[in-house]
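The data below hold one chain only, encoded as structure tokens and taken in the form predicted alone.
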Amino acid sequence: MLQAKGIYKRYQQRQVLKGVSMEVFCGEMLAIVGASGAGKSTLLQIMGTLDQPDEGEIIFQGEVIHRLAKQKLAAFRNKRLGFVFQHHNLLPEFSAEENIWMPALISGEAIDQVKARARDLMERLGLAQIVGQKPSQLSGGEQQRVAIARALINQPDLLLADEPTGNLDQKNASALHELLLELRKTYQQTIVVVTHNQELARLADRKMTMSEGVLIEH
């Protein structure tokens, strides 16, 4: 599905990425896992177009994606990919449900599609109950299982996560180990998780370790 191929990132006069290469494979989870300052986030976000590389590519099923125009690339990361981080990152003003409607109502669906799907993802995520509360209202768990249900609303080819247990309790976090691996098995969702939890890694396809900058497979 994804390709990387020889990427290299600085920032200032460290030098982040060092030529990292790898492939992201349809239908699987993939775990990176490393000390804080390795390198790990910097790759997801320049896997999710949210950065650019200095050199290398990110081939996206055949298609060099970093060098499309900036509309095409924002279009492409709204419908393709999904994003879930350690901060929810929900807007407090709008409800749960409203919060996951965000990206498909960008995208241009119509209302009334995007609701049924978002009421959908809620009742399979656990999340019926509190479809009209507002983010400050709910748990760290509920808030984090609205961001997944939003990063998933325009059914993406592929769900990055960055952290997404960083800031759970060990119940939290380990429902969320659960909820990851029934969203790859039910919707044969492909999945990237950077993470520091060795029992989400542990769960996963594939681990690989980012290093210095350098990415190990195990």
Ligand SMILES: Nc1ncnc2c1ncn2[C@@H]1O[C@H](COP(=O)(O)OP(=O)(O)OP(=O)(O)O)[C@@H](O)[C@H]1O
Contents of the next structure:
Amino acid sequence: MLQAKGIYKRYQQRQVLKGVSMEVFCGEMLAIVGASGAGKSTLLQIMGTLDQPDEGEIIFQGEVIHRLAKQKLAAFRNKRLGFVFQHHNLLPEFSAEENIWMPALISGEAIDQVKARARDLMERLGLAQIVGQKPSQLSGGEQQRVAIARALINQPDLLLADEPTGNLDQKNASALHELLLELRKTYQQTIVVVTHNQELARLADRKMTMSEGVLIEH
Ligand SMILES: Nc1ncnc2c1ncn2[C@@H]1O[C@H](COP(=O)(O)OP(=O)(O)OP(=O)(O)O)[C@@H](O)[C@H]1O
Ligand SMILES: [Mg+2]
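What would the structure be for the form predicted together with this ligand, given that what you showed me was the form predicted alone?
So here's everything in the complex, that chain up top.
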């Protein structure tokens, strides 16, 4: 589904990515692990075309995507990718439910359809009680689950999740693991997840470690 070829990325004096090459296959859950600061989020942002590599290519379903024009790229991301950011980036002035609707409304879908799908996701993520609350009125774990529902609302081809269990307690983390596994099984959802959570990494189909600016497969 997605290929990264020879990705290099430098921030000031620091060469963070030193020729990362990898492939994400349709329907799999791939876990990326590695020490803090190793470059996992950097790679995920580049895979999701939110950041540009200094060198290398990102190929999505056969198409070189990172060089698409800005507007095309935004539409591509909106329709094909779902993001769960490490810092969940919810819009503070909107309710939980409205945050979840946002990507679908941006893509021009009718509100009734969007509402129904959002309700279903919220139900499954244990968020039914907090639909009307603003992000500042939610716990860290609830905010994270809202971010996950938002990432899934457009039924993306590829879900990119950066430490989705970071703020969750054991119970909610396990529920999220189950949800990810269910998505993969029921909808053949392709998932790339960056995680420090050993259990989640173990549940994945494949695990890769970011180390010294390259990815190593186990
Ligand atoms: N916008 C930026 N400007 C300068 N340096 C950056 C920027 N983004 C990341 N870095 C640096 O790149 C390195 C890799 O950061 P990255 O966020 O990819 O790490 P990570 O593996 O996701 O770590 P963590 O597990 O703590 O989230 C770090 O040393 C970080 O300071
Ligand atoms: Mg990170």
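Positions refer to the first chain, counted from 1. No experiment lies behind these values; they were computed from the predicted model shown.
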- [ ] Pick out, from 81, 177, 34, 121, the position at the hinge of the rigid-body motion between these two forms.
- [x] 81
